[in-house]
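As structure tokens, one chain now follows by itself in the form predicted alone.
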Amino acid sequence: MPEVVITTDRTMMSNHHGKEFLGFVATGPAIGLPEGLWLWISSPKPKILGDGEPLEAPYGLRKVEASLIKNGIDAKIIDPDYLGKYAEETKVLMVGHHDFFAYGPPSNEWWLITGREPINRISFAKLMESEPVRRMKKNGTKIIAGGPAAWQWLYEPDKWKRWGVDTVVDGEAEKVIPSLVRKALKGEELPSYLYVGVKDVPLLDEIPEIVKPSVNGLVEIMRGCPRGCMFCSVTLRPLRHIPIEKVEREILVNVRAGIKRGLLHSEDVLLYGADGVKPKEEPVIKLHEMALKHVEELAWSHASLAAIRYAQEKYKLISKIMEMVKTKQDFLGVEVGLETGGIELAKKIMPAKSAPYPVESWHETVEEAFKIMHENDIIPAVTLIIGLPEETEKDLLQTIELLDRLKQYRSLIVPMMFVPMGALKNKEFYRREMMTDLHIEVLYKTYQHSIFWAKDILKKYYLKSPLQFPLRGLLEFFIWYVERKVNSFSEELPILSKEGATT
């Protein structure tokens, strides 16, 4: 039995039917469907090895596991349904999550609009209140929590105390976690909150390689981001490009385990090997040639709209990449950040978001990038932040204008309520009472846009295998249900016409 068990709740411990985007369904409450069915759509149980270890596990947990193993500590990731087998012997229980309490986007948006707790929050609470976790704590097990959402524990001190969490680690953990776990194993006093500053983040040669497969073949190619957007915590980390040989070794860990999908993770995949914010052709081409040599299906985690525009205009790089990708699949999925259409607001909070193009041409850059993706069968999930500090009516009107220009381009636009992070972490959360008529119009336009294109995407690209028809049917029902609710909602709003335009 391992001394250290690493786990998370069901919304994270899943491969989401091999479709990473379906995991976002767990950020909302069960709408129009029973909770169990909603959870199955977003987060079905993974394939489990004989001892309760999942075949695939979240990449962040795999990095922590690799760091501990590298330092001689007996650690293993265990599916939450199998924790009971380890309750008596576990000395340290480590829990990670991307959104422990649903304060992050888009969970907080669903919560604000519906007034109902998102599934991910409910699921995590069930894990921490489960009989095996309570038994571990009674037996003296130390509990360490961490991950991208570590900051959320500061807003839930009652649960922190009630669940007996000994330490919360906020930041890149690989370098600091072995010594912390050794202290826990020895019964030494632990810090209640450990913030990992710039001096303590791992250098390239200190980042361990995963030793067991990650969910949907996710592998990291970069850390940090050079754009410096004030609302993002990633910009607080130093920029590091993972050597391609290291990326390939991690891909092979997944492939040898039978996971033939690949997900390249970076805040901006097109900046791999770049100097600053201008993509370079050679390192990006080599990265994709290497990845496609090993995997049968490929996706990107994130790319910036400015990098998409520049890469295509300078090198025809998007067309070249998609020519390679389409030898194996029909489309490529990615998350991109629109954030705001307000030019003055963009100047204040994300002046380098449009670089190397001037921020004044942000609308042009956004539309050009959308057009490039549409023409090359790249399907973006687009984030748009509502309620940013210093947002004005003019900013919202410019956002509405930009959304109208984007109607013709295939994409899912996901509105998110402002969450204080990064350089804006001391600002105020966006709350329901802050919502204005213009905010409502922005929301309505994004829902109109996404419902229209979700139908197109399902019809032409998504879940086409006969085995996936039941899941496809449930998603079609969900889209129909949301469309009906949105149309019903719009009839009650005097500021909206049937087309969603300002009256």
The other form holds:
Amino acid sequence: MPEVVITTDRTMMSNHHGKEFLGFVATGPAIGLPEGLWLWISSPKPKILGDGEPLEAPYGLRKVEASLIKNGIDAKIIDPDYLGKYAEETKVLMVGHHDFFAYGPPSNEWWLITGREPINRISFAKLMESEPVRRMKKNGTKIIAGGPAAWQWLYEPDKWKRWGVDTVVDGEAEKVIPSLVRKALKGEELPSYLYVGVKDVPLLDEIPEIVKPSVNGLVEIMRGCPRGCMFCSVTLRPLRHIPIEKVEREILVNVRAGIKRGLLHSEDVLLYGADGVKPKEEPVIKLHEMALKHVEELAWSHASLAAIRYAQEKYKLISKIMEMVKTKQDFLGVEVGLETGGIELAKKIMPAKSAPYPVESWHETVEEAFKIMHENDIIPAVTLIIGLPEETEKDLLQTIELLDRLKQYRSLIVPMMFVPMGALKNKEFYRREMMTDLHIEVLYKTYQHSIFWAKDILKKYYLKSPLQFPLRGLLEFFIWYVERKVNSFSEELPILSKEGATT
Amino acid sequence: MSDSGKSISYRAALLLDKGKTIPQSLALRLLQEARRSGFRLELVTISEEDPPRQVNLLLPLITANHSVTITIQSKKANSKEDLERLLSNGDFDIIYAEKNFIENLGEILTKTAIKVIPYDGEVAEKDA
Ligand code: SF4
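Form predicted alone done; form predicted in complex with its partner chain now:
The complete assembly is shown below, putting the previous chain first.
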């Protein structure tokens, strides 16, 4: 029995049917479907090895596990349904999450719009209140919580106390976690809170390699981001490019375990091996050649619009990569950040987002990048933030104008409400009463855009194998249901009645 | 905090009054001191509040920070004896005390012979 058990709730402990994007479904409440079915769409139970160990586990948890194992600590990731087997022996329980309490985007937005708690929040609370976790606590198990959403505990001190969490760790944990866990194992007093600052962030050779497979073959190729947007916490971390040999070893950990998909994780995949914000051809090509040698299907986590434009204009790099990728698959999925169409706002909060192009030409950069992706079968999930501090009516009007220009390009645009993070983390959260008519118009435009393209994507690209037909049917039903609902209440909103219902 | 041995840090005790956050000026001062001491801040908070609530009262410090490693050890003190014991065994560089503590427990603080700096706490907003 391991001394340290690492876990998370079902919305995280899943491979989302091999489609990362479906994981987002868990950030909303069940809409038009029973909760169980909703959860199955977003987060089916993963394949479990004999003792409750999932075959694939979230990459962040795998890093923590690797770091503990490397330091001689007996640790294992266990699926939440199997914690009962470990309740008597576990000395330390570690829980991680991307969005413990659904304060992050897009959960907070779903919550705000529907007025109902998102599934991920409900599911995490269920885990913490489950019989095995309560039994562990009764037996004196120490509980350590961490991950990208660690900050959310600061706003939930009552749950923190009720669930008996001993320590919350915020930041890159690999370097600090072994000593903390050792303290817990020895029964020493633990800090309530630990924020990992610059001096304790791991250097490249201190980042351990995963030893067991990650969900959907996710492997990290970079950490940090050089663009410095003020609302982003990633940018506070130092920039590190993971050497290609290390990336390859992690891909092989996945492939050898039968995970033939690969998901390259970086805040900007095209900046792999780059000097500053200008992509370089060779490292990106080499990375893809290496990855495609091993995996049957590839995806990117994030890329920036400016890098997409630059890479294509300078090297035709997008076409070259997609030519390689399309030997294995029809399209490539990626998340990109548009954030705002307001030029003045962009200058204030994300002046380097459009670099190397001037921020004044942000609209051209965005449209050009959308066009390049459309023509090369890259399907982006695009984030757009509303309610940013200092946002003006002019910014929102420019955003609306930009959304009109983007209508013709295949993409899913996901609006998000401002959540204070990064250099803006002392600002106020966006609240329902702050919503203006222009915000509603932006939301409605993104809804129209995304529904139109979601139907197209489902028809031409997504879930094409017969085995995936039930899931596809449910998604089609969901789109139909949302359309019906939105159409019915949009008629009652004067700001929207001038709009047509089609894109 | 790393495994690589003892590192320098700024170590302070913070006496928190019930329901009162620390002012922004104190948060900035703590961060400034920490940046001078290896970018590490070790805080021992002492209050009648439970540990999670004690951390919550330090939000002005946590949200203002981007670069310092902060470790918060939260202790409950329900009596003068508790407080005296915690302060004399803590190996602190300095004590920051909400002004109510100074008014009520001045003599204990003097006994510890550690430099004490008073501050004016601010009533905390209710949680999310
Ligand atoms: S480009 Fe993206 S990851 Fe980089 S700082 Fe801006 S928001 Fe953060």
